[in-house]
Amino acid sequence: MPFSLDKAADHYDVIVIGSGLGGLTTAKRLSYCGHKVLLLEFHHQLGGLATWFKRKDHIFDISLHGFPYGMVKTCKKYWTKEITGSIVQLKNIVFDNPQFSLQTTFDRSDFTALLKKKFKIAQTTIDHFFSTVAGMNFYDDQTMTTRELFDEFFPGRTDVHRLLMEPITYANGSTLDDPAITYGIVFSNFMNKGVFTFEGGTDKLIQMMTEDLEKNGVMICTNAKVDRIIVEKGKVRGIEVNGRVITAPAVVSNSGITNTIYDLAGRDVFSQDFLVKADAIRVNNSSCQVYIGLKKDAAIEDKGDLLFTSTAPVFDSSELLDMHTRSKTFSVYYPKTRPGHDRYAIVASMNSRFDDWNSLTPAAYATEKQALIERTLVDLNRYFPGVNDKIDWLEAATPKTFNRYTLHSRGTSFGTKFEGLAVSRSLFKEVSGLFHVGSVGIIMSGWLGAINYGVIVANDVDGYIRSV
C-alpha cells in the first residue's frame, strides 16, 4: 500500500517520477537489480493513463485497453506469472462504417482471408505487404509516410486503408502522414496473434503491480507532486517535492518529455543544440471518452468486444480529430471482463485536439460535453437499441480532463510524434543521471510500448549507477 511522503528517506539510488506503466516497470527492474528505489506519484492512484475510477457500483477503465500478444511475453519476463495469467484475447473485433461491416479476430491469418476474399486483393500483394511491415524497425528510412505505404500496395483503395489504419490510429494517435515505421511496427505486433486485454480490469492489474513493487522493496508515495529536478554542474542531485529535497544520483522521469525538460529540469540545464531538437517536438493528440454504466439488473447482447464505428464516408485522420467526429470506438465491458463484478459498462473513445476544448468558455465547454454524450448515445443505439433505458451513469472526459489528472502537455493520450523518441533517448547524455521513460515517438506508446521502454531505460539507469 503506498505511503505518504513523510515516510520516505532522504536519499535513494534512484527516484522515479510518475507511475505510468513505463515508470512502474523501470522501478520494478531497478529494485530487482538491487537498487534502493523511490517512486513518486502526484495522484492518489497509480497507473498514469492505465487507471480507473468508480461511480456508484461501476468501475470504469480509462483509455482503450487492447494490446498485442507481445504483452504476454513481456509481462511473463518482467512482471509476474499471475499478471501474465490474467491476459486474455478479445476474439470479436467489429468494424462498421459506410465502406464495410465485418467481424475479425484481428490477426494475420484472419486479415489475410479478409483482404483476399472480401476486398479482392491478390495473395502476392498481401504477402508482400505483411513482409514489408514486419521487417520495419527504428533504423529504417523514416521519410516514407503511412499514406505512401498504403498507396504503394493498395492504390486508390480507401476501404483497405481504413481497415488497416483506423484501429492503429485509436491505439497510438498516428495519422496517414506520420512515418510508415510508426504504423508498421505497431500493426505487425497486433497481427502476431490478435488483440488482448487484462481480465479483471485495470484496477486489478495496478494492484498486482503495486504488490510486486512493494515485495521488491520499492518505496511508493502518492499525493507527491515533484516541483523540480535538481541539477548541479551537469549532474542530477535529486528532486524537490512538497518543499522537501530528496537526493539521488539518478532520476527517471515518467512525466511527458516536454514536461520533464521545461517544467521539471528547466531549459537552463540543457545545451542550445539539444533545446533546438526539444523545441521541435510535436505533442500528439488527446482523447475524449464517454463512460456509460448500466443498471444493476440490466444486460445487453454480446455484439463484440471492440467496435470500431463510423458514419464518415471514408477514413480521414482529420475527421477522427474533429470535435464533432462521426467516428468512435466502443469498448464493451461484459461481466466476463471483471469476473465477480457482474455489471455491464461501455467506454466510448474518440481522438481529439486539446485546443478545440481549451478555447471554449465554461458555458460552451459544458454544452459541448453534453452534446458529446448525446452523439455517443445516438451511435450506441445503433448496436444496442433501447440501451438508454438501461443506463444509470453517464460521464464524459475531454482533453482538459486528461491534462488535469495526468499533467500531460495539452492532455496528450499518446505522448509525442516520432521526433520525441530521439530526444527522450538522449536526455541522459545532456544531464548525467537524468533519464526519461514514457510515451514518445508513437512507437513507445500504448501499454506494451510503455512497459518495453521501461525495461530499456532501467538497463540504462542500472549501468549508469554502477559506473558512478
Contents of the next structure:
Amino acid sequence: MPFSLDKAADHYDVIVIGSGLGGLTTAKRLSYCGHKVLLLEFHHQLGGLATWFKRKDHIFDISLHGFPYGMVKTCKKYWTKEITGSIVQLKNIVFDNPQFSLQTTFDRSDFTALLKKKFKIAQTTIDHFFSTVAGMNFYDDQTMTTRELFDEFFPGRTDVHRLLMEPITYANGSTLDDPAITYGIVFSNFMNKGVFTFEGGTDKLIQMMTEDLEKNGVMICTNAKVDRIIVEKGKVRGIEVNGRVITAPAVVSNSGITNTIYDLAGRDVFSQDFLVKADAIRVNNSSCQVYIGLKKDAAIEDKGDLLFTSTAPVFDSSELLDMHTRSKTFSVYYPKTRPGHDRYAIVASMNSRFDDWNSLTPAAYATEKQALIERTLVDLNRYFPGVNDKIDWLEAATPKTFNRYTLHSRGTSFGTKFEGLAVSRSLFKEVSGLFHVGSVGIIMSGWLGAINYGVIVANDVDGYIRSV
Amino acid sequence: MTRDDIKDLILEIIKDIDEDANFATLQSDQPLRDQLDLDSMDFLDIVMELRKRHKLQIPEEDYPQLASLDSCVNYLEPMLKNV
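The form predicted together with the partner chain is what I need now, so please give it after the form predicted on its own.
All chains and molecules follow, beginning with the one already shown.
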C-alpha cells in the first residue's frame, strides 16, 4: 500500500515524479541497481494513463486495448514472472468500414494472406513492404513520411492505406504526415505476433507492479503533487512537494515533457538553445472515450476483441481527429478479460483535439458530451443489436478529462510528436541530474514503449548517480 | 580477469537476460545480435549489468564495441585487468 507523504524521508538517491508505466519501471530498475528511490504520484491511484475506474460493479480500463508481443520479453526481464504469465493474445481483431470488412489476428502471416487474397496485392510487394518496415530503426532517414511510404508501395490504394494506418493512429496518435520510421517501428512490433492484453485488467497489473516495487524497497507516496524541481547552479538539488523539500542528486520526471520543462523546472534553468527546441515540441492529440457497462446477467455475443469501425468513406487523419468523427474503436471486455469478475464492458475510443473541447461553454460541453454518447450507441448497435436494453452504465471522457487526471499539457494521450524524444533524451545534458521519462516521439509511447523507455532512462540515471 | 573470465561473465549476463540462449554454436568473432537474437534493449541490459557488478561506465558511443564476444573481451580486458 502506498504511503502518505509525511512518511517519506528527507533525502533519497533518486526521486521519481509520476507513476505512469515509464515512472514505475524507472523506479523498479533503479531500486534493482541498489539505489534508494522515492516515487511520488499526485493522484490517489498509481499507473498514470495505464489506469481504470470503478462504477457500481463495473471496472473500466482506460488504455488497455492491446499491445505487441514484445511486452512478454519486457515484463519477463524488467518485472516479474507473474506479470508476464498474465499476458494473453487477443485473437479477433475486426475492421469494418465502407471500404472493407474483415477479421484478422493482426500479424504478418495473416496480413500477408489478406493483402494477397482480399486486396490483390502482389506477394513481392507485400514481402518488400514488410521487410522495409521491419528494417526501420531510429537512426534511419527521418524525412520520409508514412504517406510517402504508402504511396511508394501501394499507390492510390486508399483501402490498403486504411488497413495499415487506422490501428496505428489509435495506438500512438500518429498521422500520415509523421516520419515513416515512427510508423514502421510500431507497426512491425504488432506484426511480430499479433495483439496481446493483460488478463485481470489494468488494476491487477498495477497492483502487481506496486507490490514488486515495495518488495524492492521503493518508497511510494500518493496524493503527493510535486510543486517544483529545485535546480541550483545547473544541477538538481531535489523537489518541493506540499511545502516540503526532499533532496536527491537525481530527479526523474514522468510528468509530460512540456510540463517538466515549463511547470516543474521552469524556463529560467535552461539555455536559450535548449528552449528553442523545447518550444518547438508539438504535443500529440488527446482522446474521447465512452464507457459502457452491461447489466448483471446480461451478455453479448463474441464479435471480436477490438473493433476498428468507421462510416467515413476513406481514411483521413483529420477526420479521425474531428470532434464529430465517424471513426472509433470498440474494445470489448468479455468476462474472460477479468476472470472472476463476471461482467461485460465496452470502451469506445476516438482520437480528439483538446482545443475543440476546451473552447466550449459549459452548456455546449455537456451537450456535445451527450451527443458523443448517442453517436457511440448508434455505432455500437450495428455490432450488438439491441444492446441499449442491456446497458446500466454510460459515461464519457473528453480531452478535458484526460487533462484533469494526468495533468498533461492539452490532455495529450499519446505524449509528443517525434521532436519530443530528442528533447527528453537531452534534458540531463542541460541540467545535471534531471531526467525525463514518458511518452515522447511517438515510438516511446503505448504500454510497451513507455516501459522500455523507463529502462533506457534508468540506465542513464544509474550511470549519472554512480559518477557523482 | 583473464580473457576467458570476461567471456564467461558476458555469457552469464546474457543467460540472465535470456535463459533459453544457446551458446553451443556461438562464434566468438560474429555479431551476438544475429546469433542470439539480441535487440538493443538486451545490449542496454549488458551495459547496466556491467556497471552494477563491476562499476564499469560504458559511454553510449562505445556500445558498438560490444558487438561480438571477441570485441567485448578486447574492449573490457583493460578495464577488468585488476578485478
